[in-house]
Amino acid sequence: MDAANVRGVRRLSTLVRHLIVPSPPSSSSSSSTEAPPMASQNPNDLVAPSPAAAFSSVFAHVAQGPEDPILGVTVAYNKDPSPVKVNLGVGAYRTEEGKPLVLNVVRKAEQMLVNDPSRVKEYLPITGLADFNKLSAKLIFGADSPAIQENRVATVQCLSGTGSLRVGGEFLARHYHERTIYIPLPTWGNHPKVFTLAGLSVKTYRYYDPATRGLNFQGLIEDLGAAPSGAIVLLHACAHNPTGVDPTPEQWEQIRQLIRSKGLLPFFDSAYQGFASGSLDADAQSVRIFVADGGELLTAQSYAKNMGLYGERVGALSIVCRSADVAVRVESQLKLVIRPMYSNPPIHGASIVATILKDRETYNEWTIELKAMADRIISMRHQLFDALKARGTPGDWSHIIKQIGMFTFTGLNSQQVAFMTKDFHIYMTSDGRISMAGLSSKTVPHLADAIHAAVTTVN
């Protein structure tokens, strides 16, 4: 052993003598044989085992959690080596080549931000970026909205749509007299979890009719009519997830009248403004008719889909109040919800949105790209419908072109979905929901073959 190694072993030996508590001397210790010199031992043998090593983990009782029913689809898809596999589970836009898309206007806005030497990385206020909040309210409620003009809107930046729903739910659990929220059946799988953990009691109202693969309007009216006065009602502003089924303008007006007559509180989830029809104004009409009557409501906005800012987690919660002074107090309480939750929101994504919305040129560029995305999804609907019709697939598939937005509720059952995954490597949620944005002209024939086979061979 060279000198350096000897010195290292001696240092280690000294350290071990300090760390190991010697055993109490026995009566015969003085006559016992001495241990060999420490320097002659293997240094690896000198490190005392950690006391914790003798015990099992304090988390040993924790059970394996189930995969998220939506995100778990992607996990399974990634493990599949098949060259023909198709992922129609997660709601994220894909190009005709099947690639994720970053909008040109988003890249342009980011470059403008990078080139601005005055930008810093300081914390945002608890409520977020002021320009973002102002422009988000204007986008959803309209530039001429009386609620905005009268300063009756409290808007806070949140962590995309999910965070906006969560903050709104907790605010209601703390400050609203009724803690029951009615959500459509079916709805986005995260809705019941978000509101339950926020402190609300979740109940459902009928929404989808499996027989017609359309809206169960009568059931909706009956269930909301039977809801207790003051209950909260979750409404999808447009492009209902997962069904793609929306009320008509006339039906929306009847829903509005019922909700207002019973004193129910509407809470809109707006995840697809502009992404459904290609028109930002058309996709916001359901929200705006409720604002126009002077009543109160909540709206959660997300820029994940319509600006492709999925990973930036950009969203806003707006609460329309009866008066400006109430809005001020509501905002003060929203701060108290947010501060212990995540303190304040991130700056980058909100800055991208604000840069695009506040400039006329970039705003117009965005609307053009947004419409192109919506049009491609609508085109996929028609291509799939035509392909099924050409194959003579049993059943009426017209709901594919009647539904709107990113998703189609195919009507396929879980056994048929499992068959398509096993035999055709097509991944989708077990309820038969497919993301039309995940399709392309190249993959439509493969999906049509799979649906045809599933319908004709699996009950």
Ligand code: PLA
The other form holds:
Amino acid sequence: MDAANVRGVRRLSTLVRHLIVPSPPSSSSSSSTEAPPMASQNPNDLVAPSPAAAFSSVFAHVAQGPEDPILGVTVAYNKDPSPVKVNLGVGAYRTEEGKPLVLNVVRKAEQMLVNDPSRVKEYLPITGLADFNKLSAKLIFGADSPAIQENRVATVQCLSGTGSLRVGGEFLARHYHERTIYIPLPTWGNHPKVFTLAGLSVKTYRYYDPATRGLNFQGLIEDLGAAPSGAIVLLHACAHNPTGVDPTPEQWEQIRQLIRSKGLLPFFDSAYQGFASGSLDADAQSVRIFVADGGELLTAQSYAKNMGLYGERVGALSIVCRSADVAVRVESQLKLVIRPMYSNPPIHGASIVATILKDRETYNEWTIELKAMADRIISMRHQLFDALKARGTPGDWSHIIKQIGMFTFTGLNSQQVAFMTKDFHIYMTSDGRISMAGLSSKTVPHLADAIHAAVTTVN
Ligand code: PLA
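Next up, the form predicted together with the named molecule in place of the form predicted alone?
Full assembly next; the chain just shown is listed first.
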């Protein structure tokens, strides 16, 4: 359509709109030369009927989007009036009473921040709170990490784990020569979306073997062995989501050798440091063996689970580089990714984390509370396993106690899950994952009854 035609169509549609606007009931005349209704003295005329009201929305074609496979479970749960409902969907820690938990040490840190009048609400730098960044790198790589001592790490505060993955993904899409990222099959449902939107091309490597409910180590080695040299490999640092299956230290070492020998680039997602074993150091071992060999890598850290700071959205992206001058340039480019995305990160959550990490006493308090959370999850595993055994539920349920971290990948199929939701008001993701952290001694029997019924009546 040429410009004259476009103008013609516009004029015509203005005219049509004008003609079909209903006249205000009390206006004396509706001549087009009169002042617009807003100028009328009659208060009823103050809200003019919108000309657009006569037309359908310019967004009328927008289709209803599906709920998120994980967060949508909470939406459905919230709508259920049943008093026995249990939400085992999202990985969010609950107390024995089924309540969300704010750690004592977090309350204490917040109190310290509130009582400090020198605290202001200025913008943080694009890279976030400097103390927080240093302490986060120390937490994941270890205080004695050579990479930190040699200033080879570029760390930026990001919006929790997801934001760290996204910023890392966009940095790689802009500055790394290989744009393919291999993610485990299965993995956290948001990974493929985050990396695709970041501009990377996503492929999978075999990870889980449903037959053994364990690691498909052979498949993993074959698939990474066949990946093009330089490809990015996403690894869960510990407590693999959703399977709860992690490589052994010996397997990690073989994975490391393969990745380094092929020049693949590891990108660790560390969303559960401390939640797998209860030890922050043990859960960072996978990452640390890669840092120790002097090679490069990325790490996305989240404080959502291990400090219970879910809604504060606090996390960090660290890129370990070969040399300090590369790290400086990498940081300068990370800033160019972040600035147009959200300008700079929020101050409160990062201040809580920095307050806790920089003081030995609060740090120790945190590790004790963290261990207590990890232990309660492990105890839930045992209670659920025992409850199924007591009911004689068909099948081998030993994976419940073998798996690690927040989740049990039960092996229940989507029909069985739908049945448990409908008949027992138990909410979980359709892949059969349950958040052990959402269970309590009180709800274990109900869950065991539901699993028993599902397994014995639904195929
Ligand atoms: N990476 C993994 C492996 C995760 O499981 C999660 C969260 C994140 C990153 C992102 O966490 P963050 O942005 O909140 O720091 N997975 C949760 C929640 C706990 C979710 O899906 O958002 C889950 O239920 O799987």
